[in-house]
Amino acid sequence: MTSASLPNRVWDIFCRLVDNFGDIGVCWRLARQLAGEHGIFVRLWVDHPESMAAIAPESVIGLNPFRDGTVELIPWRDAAPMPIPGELVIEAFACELPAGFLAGMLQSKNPPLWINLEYLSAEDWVEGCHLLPSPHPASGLAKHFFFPGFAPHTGGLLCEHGLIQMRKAFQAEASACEAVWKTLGVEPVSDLEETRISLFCYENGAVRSLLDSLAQDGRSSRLLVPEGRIVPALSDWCGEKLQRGACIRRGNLTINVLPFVSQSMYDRLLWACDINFVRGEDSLVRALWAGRPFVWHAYVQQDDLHLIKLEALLERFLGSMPLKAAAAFGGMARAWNRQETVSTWLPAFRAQAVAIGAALEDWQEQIRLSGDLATNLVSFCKSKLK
């Protein structure tokens, strides 16, 4: 693409697949929203573009049109020739730009705005670091740190226009949920007392106590598990190998192993379930927008740094909850992330589900007052490039 053929608004997003699809999932959602809602031509550079098929089967190498804008999915090869940089370059999660592209930025008559999109955190220090510039040591070109977050002085969270209204309409229509179950090959709801729980997590020693508690509970539960890293632990507990499509019952617990679903279907799975176990960054945000009680599994880090991130998140959540709901929500989250038995907290968590869900709905509205991540990013770009 030559300078003469560059559209007016071109943004480049660079993303490396670290593990678990989390990084790439965030970048794909961001690229789609920038294209679809803000009319930006986005070039999404991905080092493993074939992995996009799992979370976004509609994506293809090349142009992916979304309403008024376009996403161009490009295989990231460091040695390949690089095009002229767009007006804004996003280095997602400190992935480091390829040398050839960085050289093009430094040689530009009007260098692009350079953004380092950081990981999501609820910690207080994020507000002080959001938008801080860091000069490149060789050229002095500033890289600005853009932090997603839950507080007013952060970049906010990814939330597409109309998402909350769409989710509420879905949850108000029984046939919408039934369509999800049919698509996923899950039995429709026949027992109105059955609790439907999605389970998407990293390896976790607490899963056995969760399964024991659900199987022994007086109420029926159905665990819906997208295939992934936790399935071997479920197989060990069941005493037989579970694969995609498996449906097995133990006591009052039924387990369905689902295919690894697309982002859009995963959103609907969260909307349709009564409780959601989620992991990492993208799933946490989508669970929040689902308005259902959830249990977050933070990505495990050395020296238990993930537990600090968990406490920061809980500090923001719990203050808006009634005391019993806060105790159940916090107790369950801590036990799950410390990989301790959850049987002590699960009954209270289920009993407080309505109160927890209502508090999360209220908290959603507070977060949305600060705007969404894509729109805030566009506003910052306009302020710097005007």
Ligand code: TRH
Second form
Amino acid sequence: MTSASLPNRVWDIFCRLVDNFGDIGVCWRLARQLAGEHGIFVRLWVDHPESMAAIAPESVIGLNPFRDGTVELIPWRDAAPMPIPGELVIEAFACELPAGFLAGMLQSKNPPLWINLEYLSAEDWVEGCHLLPSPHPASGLAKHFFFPGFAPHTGGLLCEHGLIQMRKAFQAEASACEAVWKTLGVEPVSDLEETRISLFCYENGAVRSLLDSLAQDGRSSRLLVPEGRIVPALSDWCGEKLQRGACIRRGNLTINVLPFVSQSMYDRLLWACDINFVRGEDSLVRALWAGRPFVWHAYVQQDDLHLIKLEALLERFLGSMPLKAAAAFGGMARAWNRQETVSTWLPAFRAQAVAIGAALEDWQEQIRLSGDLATNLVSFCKSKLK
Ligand code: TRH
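What would the structure be for the form predicted together with 2'-deoxy-thymidine-beta-L-rhamnose, rather than the form predicted alone?
And the full complex, kicking off with our chain again.
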């Protein structure tokens, strides 16, 4: 498609890979929702398009550029000639636009709306900073800071239309879960008492206490671990090198090492599990929408800044939970993030799982009253470009 034949509404999203999968994970989801639900033609510029292969294997077919409906995935090369900017430009996570593209924006008679999409945080200051403009020093063109968040005066969270209904229908249908286990090569559920737990986290000194507790517990558990940074620690604990496809039993704990699956399959894994350990930003939000008790490992930052983010999240959530459930949810999350033993909290967390799940469903409803991030972005754009 040439720029002459582009549809009216073209948005550009620029994403630079820092590490891990969070940045590209958020941008890919946002791009697809803008295209699928709002009819926008999205050009997603990615400096390492090969990183997309993990979360969206379909995107590697015919890279350069890959087009999925109305999302075009474009390898971002600073030196390449740049097209005319679209109606709105998103600089994801302060990634700094390529000079040639920025020059095109500044020279344009109708400059695009310029958004810096920020990281997710539950902290109070976010509401005060959401949508603040910052003028470009030479031209005065405003860049607006768009903050995702849990509170009413933020940009909200990514949540596709119909996602919650789809998830609830999935969880009501045992055969849907079984199909996931089959696809992932995991044994079907034969022991109804078995607790299935997904584990996605950074290196974490508390993991041994988690494994010890599960192995020694009277009930059986199965840990489902997409391959990644925690697998070496699991291998150490087992005394055996674990690789993709491994299935190993120690005491009452079975560990399955899974491949890193596509985003949509990962959602289904979260829906199918009884408890989810998640990390960073995007999987936290997906665990919230899954409605199952979760333990969040915040992206580890210098000077323990991530612990402040954790407390902000807990503060928003714990107040609306019954006391025992709040103590278990908070205790488990704090121990996991401080990398202390979780053995003291795990029994209470499991005992309170139903209450935690119910509180999550309520919290979800409240958060969704403020609208989802993609729709809020479209509304902001309409208000500015009318
Ligand atoms: O990968 P992350 O640790 O990303 C982090 C954080 O977002 C952090 O805020 C950011 O600053 C840092 O990256 C650079 O965790 P996150 O955010 O949960 O992203 C993981 C993505 O990978 C998410 O989109 C879900 C997806 N995923 C899959 O698609 N398949 C899988 O098997 C798994 C485990 C995850």
